[in-house]
Amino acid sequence: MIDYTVNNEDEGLEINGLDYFLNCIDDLIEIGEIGLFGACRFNLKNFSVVNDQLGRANGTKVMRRFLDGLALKLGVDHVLCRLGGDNFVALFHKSCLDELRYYLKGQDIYVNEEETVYVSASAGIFMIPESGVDKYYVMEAISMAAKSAKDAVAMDYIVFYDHGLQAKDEREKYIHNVFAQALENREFKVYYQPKVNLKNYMLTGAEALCRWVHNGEVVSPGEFIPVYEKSQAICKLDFYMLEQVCKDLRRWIDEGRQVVRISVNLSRRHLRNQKTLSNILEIVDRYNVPHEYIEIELTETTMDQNFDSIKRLVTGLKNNGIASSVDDFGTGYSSLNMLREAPWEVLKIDRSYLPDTKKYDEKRQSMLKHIIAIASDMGFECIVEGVETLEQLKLIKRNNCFMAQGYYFDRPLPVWEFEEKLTYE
């Protein structure tokens, strides 16, 4: 048993821990019941700004009220047990779910009288078959369908598990487990996808796409990139993305190729890296490729991490005569402050913004013209991303952003397509 207990002795928070979970699914195999319940393995979101803002002790207050609450929604026939932190497991009756998923999602614990504040979770669920299952096969589903949810795959943050899942999270750690092979095999090739200047049609810049060969098969990003996120990979992966686009820009250069700007994506794990700044400019300087031609995308999710990393890698790109870019404006939460103290050069206008041509949408048509207007009176050089029609890149113009990159004008291109676009001087 955990016994969990605060300074106020009268505000004590005991519960029974794995070992008892681990039990109780044991008995009701053996007495033929196990059908019967639901398990669920559950975090609850974000606590630790609660016990920093109303200290440890009111912390533990408001999750032993969370926890009452939950067990008085799931009745008599029900488990509940802590692994530790703010993580928890509990057996259901399956005629509970409903009322479980809706209290995880959400609840206002009282901490005094004039006090409330909001605890919510993230969950993985898994419906107990009448057999073949044991503790520890229930307990893998339950933990894999919490780290899915947990890692924001479902929007109201609670994950069923199923053989999809389990598939999923097998073919994750192969994607993690081949990527230093793949790597070295050079199976990561850049993709190149133009910027045009509407004002010319002109080409004024490309974007470097990763795209992934392996066995003969392209890998979607969307499949591995996520991966790689979540280690030290994709830092490796985007400074080999940054080599290859710097050896083509220097064989372009030596051709007496006409070559434009190059975008290069970096994930925010790099901020926590004191030498990423001198890892690029090493790269870059390597190829002795003027540093007017390189310039290093942040999506604006980025922008939750520690604000003086942002600011000194994009200060010092600036410094070096690197250019930095805002990617997917709009998908995120910064604030115009980071974009104020920040010397960034180009703001990427995420393709949400863009309407849907088929009907007229007049909300979202209004947040775009007011975006853009906001980038040209901060003096970033503005681009659309992701235009698709003639209608989209006629809105645009219209409220005077005269740069775009999307299917409309090319798809990302293979090297040797894309560099048949580059002239000759």
Ligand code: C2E
Contents of the next structure:
Amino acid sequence: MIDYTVNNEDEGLEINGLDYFLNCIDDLIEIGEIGLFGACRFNLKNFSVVNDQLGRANGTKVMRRFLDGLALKLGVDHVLCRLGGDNFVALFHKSCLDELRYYLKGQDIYVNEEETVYVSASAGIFMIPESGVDKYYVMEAISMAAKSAKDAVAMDYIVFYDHGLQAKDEREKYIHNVFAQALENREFKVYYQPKVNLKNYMLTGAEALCRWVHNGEVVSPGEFIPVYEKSQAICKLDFYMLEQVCKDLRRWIDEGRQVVRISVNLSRRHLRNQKTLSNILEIVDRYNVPHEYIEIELTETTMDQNFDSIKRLVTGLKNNGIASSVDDFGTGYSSLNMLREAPWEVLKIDRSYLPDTKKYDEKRQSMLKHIIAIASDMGFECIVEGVETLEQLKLIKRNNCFMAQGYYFDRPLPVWEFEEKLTYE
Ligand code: C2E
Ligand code: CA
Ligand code: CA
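Complement to the form predicted alone: the form predicted in complex with the named molecule:
Starting with the chain above, the whole complex follows.
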């Protein structure tokens, strides 16, 4: 069924586009054969790197060969179209599902006599039912699944559309849509998780963590933060949190309590905004909170465009007496260079470096030791997060880290419970 007649921007890659794909679905519905087919939307992983390495013309050839190989696997009865760039859609006979999955997982593609290049794809698949769908439904289903596959960890390179996915998507839309109202209704609450000095077991600080109390339920940040990170909502939420923290600090100081430094999480989205520093200072100063009581937690990144903005923000905070910490250190892309370049005060080591956690292995134990040593050599405060057991606590002390945060001491606590720990001077 493949038809290469429609023009496309790359020479040598004449292939149909979206209209053709949608028309084919209409045709199959009309002749009553749609239930025999599956639909797939896929994206070639890191294809821009292939283009950069081989040049555009060779990149196009590789793409062509990858598609030709796929077409062979899918037999005569299929449709393959390009949405643009490295995004494609396909209709395939259900009996070819395994071949399709196996192929998209990755193939060595011939470039010339000396070279091959490995091409793989992430994909969303919808096994189309006999009735009850139209072309838009199919397109929506594969797009939703493909998006989920692209976001997922490498293992889930293929995601099937099902009602669970649809429910997840609807929940995300709901969370997104009610944000403004929820913020106005003050549904977001600050919880404080104590940080403990392991030399004297005294409270030395706390991290402000967000909880959303919505329709009588507490929604965890794991559910709503990733949704808000997709838009500017996260920035409003972070500033709202900072403001609540400043209000609490002001009240505690006025009540004559002995306060500790409170850290507030700041999403990486703020880095794109030149005004982030002045916004932070404006909020802190509005409540007349001494800067030494505020710490800003940022997650590490190696992305070049963020590197300068991180440096600028952390330096600006430091110049104004506000500490910054590297959050989740050791996950994702740790950059030792970044530690050197910006005036961080605190390194927060991720809990995956502790035994009995999912990602832990022997190598991490030795890394933990050396990370702590680097941190103290470089003059950072060092804290390990997610400490749950006495064994873990002993381990980090043995490695010369004397600050910890975790369930072993306290879960994140509501304000009234946390403030009981702040004694009067
Ligand atoms: P995070 O910044 O790494 O925060 C630490 C997380 O570890 C918190 O999860 C905390 O409850 C959890 N935790 C603390 N001790 C333990 C322990 O002993 N064991 C285990 N298993 N977990 C422990 P939480 O509160 O669910 O927050 C999850 C993430 O959501 C945070 O990770 C942070 O990235 C994000 N988040 C939370 N509040 C905010 C916020 O106001 N703004 C932004 N931008 N992100 C936030
Ligand atoms: Ca944090
Ligand atoms: Ca963390």
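Everything numeric in this text was worked out from a predicted model, so none of it was measured. Numbering follows the first chain given and starts at 1.
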item	value
Exercise: are Glu184 and Leu347 on one rigid part between the two forms	yes
